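Take a look at this single chain in structure tokens; it is the form predicted on its own.
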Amino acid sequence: MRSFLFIPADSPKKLDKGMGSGADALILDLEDSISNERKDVARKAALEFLQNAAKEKTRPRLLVRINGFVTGLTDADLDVIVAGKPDAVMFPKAEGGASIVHLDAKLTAREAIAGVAEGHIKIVAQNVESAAGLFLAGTLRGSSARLIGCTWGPEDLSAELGAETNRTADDALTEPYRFARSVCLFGAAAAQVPAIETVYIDFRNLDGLRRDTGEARRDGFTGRLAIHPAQVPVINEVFTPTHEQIAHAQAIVDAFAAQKGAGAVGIDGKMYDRPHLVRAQALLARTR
């Protein structure tokens, strides 16, 4: 999944337009968008969304963000839109392996009594949103299988360590948070699931969107968080491989399986190694 916008659940009319927004997914958000006195309501519509929807004969991934653990508000959550069967939920300020496998008790639990398959909602997790979940970001490999990525949030961390901001005047991300973002990308690798690429909140800048997508997709990101429908094109566009990206990793597979056992290949003068195969081979799985 390339795209995913996050819509607030307690707006049918943006549900919606959701739906026709080219976005690879949607998450359905009980989170920051919306506020206390509105949670039960954004709980019910989640679930006439999501039943709804269920009868499409195509459509995006959709994903609810459930309310983290700290708030007390997670299992409410969960004993409304559950029966709903999502695709996965958002778990926001996940804190490491334990905190993965105790939402995982909690959908297997509710899966039971929803009298859905057990296993199906699969967990994404902002899993680098507060201090204490970075320094446990190395602690997701095997928690479960319900895991499918790994994300992170610059706001909720300068919100946490009350920074005055989290980018530069031009535009580029402190050095705490191009840490986090770091362990982000090695907490997912380490745990074997794709980078998800946070939101860019100057959602009217497509232009500097593109750039920070761009250099997303070249750290190693797979798809990219979004706040507004207009940012999805570029998102999209950006984490689609090109013609000439797809026939250059084909190229590589297909030198590798020519010279069996072959530790590096040669192809128009330039030597590829194990490593550049690896990489040649993902990204023809995205591509797939």
Given for the second form:
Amino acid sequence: MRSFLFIPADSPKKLDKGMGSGADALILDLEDSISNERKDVARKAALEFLQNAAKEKTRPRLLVRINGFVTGLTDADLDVIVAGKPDAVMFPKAEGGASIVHLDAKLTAREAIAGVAEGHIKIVAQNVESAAGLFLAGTLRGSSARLIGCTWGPEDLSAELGAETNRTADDALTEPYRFARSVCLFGAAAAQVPAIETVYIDFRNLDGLRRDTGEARRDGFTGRLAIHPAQVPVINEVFTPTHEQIAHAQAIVDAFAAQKGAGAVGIDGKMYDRPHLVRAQALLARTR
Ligand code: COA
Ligand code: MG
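Now show me the form predicted together with ligand COA, since the one above was the form predicted on its own.
Now the complete complex, all chains and molecules, led by this one.
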């Protein structure tokens, strides 16, 4: 999945718009874009939307962002939305593998009550958006078969640090957030799940988004969160492998297949060994 579009779950108009946005996934938000007074309205709207979307032949993947454990609202969110069989929940302020195990258990109980197949609802963790979560990013590995992605959050982190900003005047991340972004990448790689780049909040600046997303792809992220429909085509384009990239990856896979037992192959005067093969296979898997 390349693009994940956040939509405040209490906005039917934006939910409809999201369905036609071209996003690979929609995230129905119950957390930060919903005021406390509107949480219940948003939960019910999310459930209704999920139930109607289930009738559609083709639809984006549907995620619900629940409220984190410290809010005390998580159980009430799950009590409503699990019956809508979302493809996944997005788990904000996740704190390492133990919190994933905890959420997995909460989902299992509710899936049983709602008659949803056990394990149907996957988890995308926002596991590097608090200092505690950052230090535990290496503990996600093996926590739950539900875990299908990791992401991070500079806005929450800068609020926690008391920082004045997280970007310089020329739009580069400042040091603490470059570090957090890297921790997210390494944690995701250790857990063997995709790393998903965080939001780009300057949603009118599509050139900035394109540049920043190109850097994300370069460093190993395979998708990105969006907050506005205009961001979706840019994100999809950047994360769609080009014909040249696909052909090159196929050539590497084919060369290894043609030389059974070879540890390294040569193509057009360049050496390719196991890490190149792994990368080529991963790129081809993403295009399928
Ligand atoms: N999903 C679906 N539709 C959206 C959308 C979104 N995230 N953001 C905007 N739209 C719609 C608007 O409703 C508007 O529709 P219309 O043309 O039918 O009136 C159209 O896209 C253009 O919107 P625009 O006027 O450019 O922006 P806005 O001022 O209405 O909204 C935000 C700006 C930031 C409030 C809005 O983009 C938003 O709600 N984003 C998501 C916020 C969120 O979920 N945050 C939590 C994660 S960090
Ligand atoms: Mg957050």
